[in-house]
Structure formats: C-alpha cells, structure tokens
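There is one chain below, alone, in structure tokens, taken in the form predicted alone.
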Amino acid sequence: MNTHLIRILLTGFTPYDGATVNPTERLMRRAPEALADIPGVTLRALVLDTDYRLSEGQFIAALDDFRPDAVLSFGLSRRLDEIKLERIAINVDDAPLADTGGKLRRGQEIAAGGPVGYRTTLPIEAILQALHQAGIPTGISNHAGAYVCNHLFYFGLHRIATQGLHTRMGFIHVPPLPEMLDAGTERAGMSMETLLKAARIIIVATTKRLDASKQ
C-alpha cells in the first residue's frame, strides 16, 4: 500500500489596492482546517504579499522547505464572476497599479533571457470538468495578466524549472466575496463556501493527476 501522502502548497494574497479585503488571503487562514480531511494529501497554506519581490522570496522559502508535490496559487480579479484556471503565465510585469511596496512596472522582464512563457502543469481540463459537474461558474483564461499573479505564476513555473523539479504548478483567478460588491450591484461575486467547495476539488483532481503519473 502507498502511504506517501501528497504535499499541496496552496498560496494566496494580502489585500491590495487600498482594499481591506482578499478572498485569497481568507481562503488561506480557512483551508488547513476546512479542507484537512482530503485523503491521502497533506496540504499547507501561505499568504504572500502583494509585492514583486517580496512574493518570490515568501515563495522560495516555502518551495525549499515544504517540497511540495503540487503548488496551487489563488489571486483575486475584481471583473470576474467566475473562476478562472489561467493556462500561460508570461516573462512580463506590466500593470498601472503598483504592488503594496510601492513598486510601479511597466514591460519589465520577469526572468532576463527567460521563456516568453511557461504554461500549466496542473490538469485544467479535468479540473474544468469536476468543478461544472459540481455547478461551480469556470472557465479557462489563456494568461493571467501582468500584475504580482502573473508574476507569481511565471516565476514559480521558472524557479521549478531551472531547479529540476517535478513539482506541478497552476493559478487560479478568483471572484471578489460578495460583500466586496458595491449595493445594488447584478453581480453575485462568490462565497467563502463556495470558494472552499472549489478548492477542495482542485486539489483532488490535482491529485488523481499525480497519483496516476506515479503508477
């Protein structure tokens, strides 16, 4: 019998934007009790900073001490009603909006000399699929924008890659909370619940993914 448990990290983001709130960064203080029950899976959480440089390091430091077999990052995009699976991360910070530090960048290299792009590891289709048979609103995007999430995104898939891991890496774009809605607002936004009930499949699906590599 196999009773090698699978490392998940799970990653989110302080508040940003003057905001006091990120669903990511709740997500974060919620899931290692909420979601400790899946089988065969050991899982920790960590909420990184809204900062380019700040995000990498908070990330190296997790990669080496948790090793972990598969790194599911969640960030928020206030236009979404839906979870998005982003399938490219890009070698490009390009955002109007600084990051918490201060830090304003626009068309600079994430990784000089790197790839113009890295795609997924993790299994999106099949995690499209599971999360609209549980009637879970998803999609797929083709990139994931050029703010800290895209930059989080591309340099974890590059530190994995120049390394010579094995570890899986994906990001997910999130719907604000409900309460982070403006009143009278048509949009839902979604609930903590349901964000939740979302992560707990990602991460199983992630899982038959990396157990069915193994066998």
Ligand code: PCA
Second form
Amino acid sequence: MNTHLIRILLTGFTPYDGATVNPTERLMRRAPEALADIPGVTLRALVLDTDYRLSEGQFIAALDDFRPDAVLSFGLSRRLDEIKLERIAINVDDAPLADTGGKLRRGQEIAAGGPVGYRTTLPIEAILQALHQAGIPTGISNHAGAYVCNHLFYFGLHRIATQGLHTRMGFIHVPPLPEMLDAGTERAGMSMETLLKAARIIIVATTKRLDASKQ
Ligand code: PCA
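Please give the other form, namely the form predicted in complex with this ligand, since only the form predicted alone has been shown so far.
Every chain and every other molecule in the complex is listed next, the one we just looked at coming first.
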C-alpha cells in the first residue's frame, strides 16, 4: 500500500476593489473540513492578501513550512461565467487597479531578468476533462491578467524553478458567487457548493498525475 500522503497547498485571495466578498477566500475557509476526506492527500488552505508584496512573503512562508507537492491557487475573475484553468503566467504587473495596499503597478517586471513566462505545471487538460465530466462549466485560458493573481502565479513558478523544487503549481480563476451579481442579471455565477466540488475534482486529478509520475 502506498502510505505517502500527497501534500496540496490551496490558496485564495482576500476581497479587493471595494468588494466585501471573494469566493476564493470563502473556499479556503470551507476546504479544510469539506475536503478532508480525499484519500491520500493532506491539505493546507491559505488566504493571501490581494497585495503584490504581501502575497509573496505569505506564499514563501507556506511553501517553506508545508513543502507541498502541488500548489493550487485560486482567484476571482468577476467577468467569468466558467472556471478558467490558466495555462501561462507572465513576467509583468500591469493593472489599472491598485492592490489592497494601495500600490499601482504599470508595466513592471515581477522578476528582473526572469523568463518572460512560465507554463502551468498542473495537468490542465486532464483536469478540464474531469470537470466537464462532472458538468462544471470550465475552459482553459492563456492569460491570467496582469494583476495580483498573475503576479502570484508567476512569482510562485519562478520561486519553485529557482529553488529547484519539484512542486507543481497552477492557477484557477473562478466566477463570482450568485449573490455577487447585479439583480436581474442573466448570469448564473457559481455557487460555493460547485466551487467545492470543482476543487475536489482538481485535487483528485492533480494527485493522480503526481502518483503516476512517481512510478
Ligand atoms: N482576483 C484578482 C486578484 C485577487 C483575486 O481574487 C486577479 O484576478 O488578479
């Protein structure tokens, strides 16, 4: 029997841009209990500040302390109606919106002289298929924006690469919760129950790939 537990770090973000809710923060609060029964996995869930600088230190602390086999980072994208599995992180901070610390970044490199981009190290095609099989609206995206989510995605992959770690990492953007949408909208949003179900499927698909690559 394989008694090795796969260590998965889940991250989400605090509300930003004047909102009071970020579904990914709520997902982090619910996940440890709701997803505690996934066999072979030990989980840690972390809420990061939506702040370029603070999120880096918070991420490094968890990476060093927990030493995850995989990091699944979640963030909100208010315009989405489906989950987006991000394929590429880019080496640029460039958003018209300041972070929650009040910092505005335009056209700035994340890692000076670092590669222009990194590809996700999650099996996103397998994850996409598993989510579709469960009837959860999902797509693949080639651009995670250039705000704090892409920042964390790039920063994390760069850190993992430069430290020579085997940790896999990917980023998942999620739609707003139904209650975050304007009254009368035709959009559905995505419920916390669906988000939890999706997180479970993503964890299981990632774990399968990690198991396979160890044999
Ligand atoms: N979404 C933002 C940052 C935090 C979050 O949940 C983004 O897409 O960059």
